[in-house]
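Listed next as structure tokens is one chain, alone, in the form predicted alone.
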Amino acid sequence: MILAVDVGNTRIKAAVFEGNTLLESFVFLKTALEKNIENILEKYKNTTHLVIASVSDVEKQAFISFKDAVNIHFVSQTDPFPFVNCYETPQTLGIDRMVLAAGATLQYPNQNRLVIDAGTCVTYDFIDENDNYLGGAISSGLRLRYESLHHFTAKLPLLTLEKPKRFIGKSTSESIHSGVVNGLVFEIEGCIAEIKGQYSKFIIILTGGDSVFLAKRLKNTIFANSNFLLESLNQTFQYKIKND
């Protein structure tokens, strides 16, 4: 069994895999890292590998404390990946984006793929049918948009995510919800339209914490999978074992 762990900006997502089968997934705060990992390993005693992506030095030390219980692997840019990295600054490409690109390459072979990860930030990553990672885009996620309107203005309130009641807001709160949610939906649709101008066929994979909320509002046909990064992390590690 493999315990795959993705450390985000505020939360940690984890999942236990038997081969390619996801047995159970977990979400918890970074402050509760060690206790939750301990509980998962206690529940799934046959876990042999702990595979981690996107960690700081402080978090690495917390994970290393489990080295006597499982084999630990921190995914890095020096690992083998199933695509050619054509990024002009490959050393700056985030591990989370590389893992998502790897998952798209392995799960959807011989196709053009666009992966959209809607979390704290929204990342767009494109891998062509020849398994070349071409790059993408990064923008603010829904929560950051709400927070920036509050923090960088004098009077706008800090709101939490809510489905807009109407497009033309009839109050300040309604206007903020419409601007934040519809603004990101239009951005995603615009990105897809731009790529369609260059590639006639490609699949779209939407993941991240806000993927379910956004999927209901997008017109394009997409594969929405909130666990895609964890699945990709598991597959990336299996690819490493086979190709090291």
Ligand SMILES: CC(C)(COP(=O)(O)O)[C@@H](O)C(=O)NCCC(=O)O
Second form
Amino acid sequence: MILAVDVGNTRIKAAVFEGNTLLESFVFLKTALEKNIENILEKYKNTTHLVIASVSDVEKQAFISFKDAVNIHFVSQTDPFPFVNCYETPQTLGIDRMVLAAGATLQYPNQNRLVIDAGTCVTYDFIDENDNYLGGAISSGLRLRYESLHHFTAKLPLLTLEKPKRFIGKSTSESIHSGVVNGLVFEIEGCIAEIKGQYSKFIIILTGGDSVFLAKRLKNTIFANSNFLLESLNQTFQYKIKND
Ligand SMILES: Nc1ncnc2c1ncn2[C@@H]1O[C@H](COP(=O)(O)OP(=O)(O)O)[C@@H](O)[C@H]1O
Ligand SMILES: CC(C)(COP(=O)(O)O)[C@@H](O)C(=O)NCCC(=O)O
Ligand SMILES: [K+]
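Counterpart to the form predicted alone, namely the form predicted together with the ligand:
Expanding to the full complex; the earlier chain stays at the top.
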């Protein structure tokens, strides 16, 4: 069994895999990392490998107490990946984006793929049918949009995510919900339209903490899967074992 751990900038997501089957998934905060991993390993005693991808300040050291119980692998740029990396600064490419690109390449072979991860940030990653990772875009996630409106102004309140009542906001809160939610929906649809102009056919995978909320509001046919990063992490590790 493999315990895959995705350390994002907001939360930690983890899942136990038996082969390609996800047995159970978990979400917790950085501050409760050790206790949660300990509990998962206690419940899934047959776990042999801990596979971690981190874009946060959580480093290898944080997992050191588990080194006698399981093999620990921190996914890094030096691992084998199933695509050609055409990013001009591969050393600065987020490891989460590399894992997503690996998952898209392995799960959806021989086609153009767009992966959208709506987490703290929204990342867009494009891998063409010849398995070239071309790059993409980074913008602010939903929560970050609400927080920055509040943080960088004197008068805007901090609101939590809500579906906008109507497009033309009739109060400060309606205007904020409309601007934040519709703003991101338009951004995603605009990005998809832009790529449609360049590639006649591609599949779209949507993941991240806001994927379920956003999928309901998008016109395009999308594979929405909140566990796509964790599944991809499991597959990236299997790929490494086969290709190292
Ligand atoms: N309990 C929660 N705590 C924080 N964010 C949440 C929660 N539930 C849903 N979200 C949404 O998830 C997004 C963060 O997604 P996530 O995939 O956890 O980010 P990351 O991978 O960057 O840590 C936020 O924009 C927020 O709207
Ligand atoms: C863009 C990100 C902050 C997204 O992080 P997340 O929203 O998943 O927490 C992360 O992929 C990252 O730190 N990237 C480095 C820059 C780059 O990918 O070019
Ligand atoms: K993201």
